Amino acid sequence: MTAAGANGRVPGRLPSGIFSAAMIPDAPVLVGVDPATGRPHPPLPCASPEDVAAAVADARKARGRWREAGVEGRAAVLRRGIEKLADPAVAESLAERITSEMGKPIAKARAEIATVLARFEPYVERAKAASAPTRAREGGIEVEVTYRPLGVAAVIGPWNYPVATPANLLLSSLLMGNTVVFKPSEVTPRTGLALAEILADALPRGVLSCVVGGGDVGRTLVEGGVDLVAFTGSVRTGQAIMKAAAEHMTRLVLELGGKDPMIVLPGADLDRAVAFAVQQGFANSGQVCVAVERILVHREVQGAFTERLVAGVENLTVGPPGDPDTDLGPLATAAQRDHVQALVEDAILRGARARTPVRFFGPGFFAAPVVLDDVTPEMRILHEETFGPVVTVESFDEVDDAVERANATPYGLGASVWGPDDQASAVAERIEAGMVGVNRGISAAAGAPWVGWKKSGYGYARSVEGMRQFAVPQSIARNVASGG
């Protein structure tokens, strides 16, 4: 169920509003690969430019009634779609798609779906708060500020969290009154299609459509007259979207790459810090935008920290993602496996020491978790986003040096600092990142925004102010009686 078609053929429509695919011999197709086996999935037809234009046009037609439904009305309709994810059969089918398309261990795939259910009601409450008008008076003037939907949003999702991350953007867009055309990652198109169908089945026609394809389809969508582009992915693609959006001044919400540092001070609880490094460095095989990639440890505790870190990593199980006991499945694609391998080999060639066995193996795109120390600034791995199961360990003597090195990156998404609370808090305030954890990981709890500095993002989401990124404020000034 995808927007597909070629040769001017008009695709059919399902009641859900998702375009149906017709296998056309000369139509472009996506041929994904099961990352655990290397075997190809059946080909999936891509959307044509005409399909993308039709999806945007449908969204444009549907936006008036959807806007008029109000937050409560929109939430009630969306809730019917979200509640389908509570059906064990629906959730399991979606989890299996995640596993087969990008290699996430099945237990982690199930947990990803559960997060969408858990986040829905808080999103509704934040949308209500974000949509509420504000009023202020000055002299004889009263100004009312309302937050109006932008119109048609393009949501372009990533492959590493192909349900949870698109759901964040879809719900933000839809709850704030926009209609949406969704393009899932070309790595996980079937997962994206399934998510879109679950949600769209409860929605009026045109409110949510889904188009499938590679970068050409994404480019057509971005250039297709939408009012907002919400994208999660690489810096390079984010920059291309910004250039394409500039012509029409299209609004943007971009979550891009990360190279998150973790600073460990003297006096830190090493057991807690190591447990966090193992979890946050290797979850999803390191394919997380806020994964710990660089660990800076005070020389006083470096030896003890590194020994415990190596022991913890050696306890991780790499194996088939369908096995519920697997900690790390394969990397999502051959290209990602090759990128990680190239960074590790470059570091070792330049003198880094691998504290754990370095193994890249198949069938599929498996990589054993790696801890590297003796890393130096000329190594690519200290500057390029790894997005794989690798962490580097560096030592420092002075806190100023640790802060300088932590900030010496074009990225600024997440970070964490570990040590006595007052000292760790003081260091955290000096880190150039949108989200910093003190003796814990980052969090969007309590309505905090999910936001990056520098090349890690443009705009933000999840908080009340993040919800307003999906709307445009309009101020209306009126005369009022003085003293009234």
The other form holds:
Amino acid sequence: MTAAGANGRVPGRLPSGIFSAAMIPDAPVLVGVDPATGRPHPPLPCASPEDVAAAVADARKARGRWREAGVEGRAAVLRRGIEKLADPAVAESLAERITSEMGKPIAKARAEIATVLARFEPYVERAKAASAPTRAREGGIEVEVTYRPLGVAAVIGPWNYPVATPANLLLSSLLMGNTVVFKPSEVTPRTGLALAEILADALPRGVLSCVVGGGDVGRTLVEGGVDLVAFTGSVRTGQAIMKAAAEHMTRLVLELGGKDPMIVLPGADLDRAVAFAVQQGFANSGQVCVAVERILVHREVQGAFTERLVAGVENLTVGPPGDPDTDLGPLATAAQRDHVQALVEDAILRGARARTPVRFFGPGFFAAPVVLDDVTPEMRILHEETFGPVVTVESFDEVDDAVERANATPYGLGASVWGPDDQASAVAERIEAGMVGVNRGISAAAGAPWVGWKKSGYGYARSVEGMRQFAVPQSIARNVASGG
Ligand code: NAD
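Form predicted in complex with nicotinamide-adenine-dinucleotide (NAD), following the form predicted alone:
Expanding to the full complex; the earlier chain stays at the top.
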């Protein structure tokens, strides 16, 4: 594994760099931190611009054979990597890396890897359906539409699900016939390198490479002549990538942040709604793109809902990620902890009431889960993605007002509505979010797309149509004999 290759090039130097809280400006070596202890990981040097260029060149050389393998051939080779990932010892070592780099409880790290295994075969089926040519006739013309691989894809990932999230984009890109240069988050580079090594094990050289480093390495890759950028991360970085992509009209699939609302109507099953809010507001310490961040509860049920919510949140255990009783590990970085703390403090200074104890503590970057009510629109926490273990609770009297407030955000990733089915469904249709749950969370079940609306995404993934975002349709028109 090299600066450029996850599949067999001899390293001239270590693959890349890492950092977490304290990036040293302009330093080629970055140091990551175990977020549960604050102890630094050994440093890794960043990929140089030459490393990135070599990875892209290797990927370009490899794309012809990979394209010609066809979707079934590609799936067969990738399946060997997935089988390797399913090996208990391999999976456990990867889970330990996830936990040591970004702090999620080890059981959740194992579960994250399990989702990749479970999704593989459905992805293959969708890629097959997406790749199947269609033919149609009109007059004396037959038009055949096929879906061609774009070429070299840059896959750039975040740290919150450092295996599952990039795996979605890696597998979609690869199954649809692109070769890939992957840049994992600088917070989780060893996890990214390990994932790439596992998947690349059976692949021909150049089909999947991995370069690690910070945003500068990501920028170099985006500007390095790739044909597609498949990205998951923040809106701000998504916008920077979009600007850079304008130069060559590089195709984009951008999965970005969210500020998901949860609306609770009178007549909702409060036990189920509260259980969902506790799960989806605080899982992964709230570092989930589709985390519940804003809860809007009808005044009739607000008191009962909030009381049960507070009780549920008080039952959550914050602790070391290796402890089987831990529900919430630390936040992933000091910067993330500082961001969450700043939003909570801003809200409290402006009059919000904390219904649970507010505690940020170390060593490491721990935060106790927080429920805030009495929130008002001038507070940052109602507008900025918190990405931490905090939910706000607001009340409403009229459904129209709840819908307006739920939509009063530039984000539009997920949402949920709780109440009598017909009423909740009618409200769900008025929410400006790509994915909405009715008396449940959002779901990509049954081949539905993973999609953001407004600033939460551009292009989308999963689903048959989602797979086609990793390809370009080509129509070939032929004359057909009349009556033929
Ligand atoms: P981020 O935008 O800070 O970084 C993401 C990646 O982009 C990193 O690998 C980073 O090095 C790279 N990068 C930074 N600047 C770049 C540039 N100019 N060009 C190219 N690459 C660059 O995001 P993050 O903090 O790692 O992740 C958290 C964000 O991801 C949250 O906003 C979260 O909501 C979002 N997210 C979205 C989804 C989804 O499916 N929509 C899933 C997971 C996370």
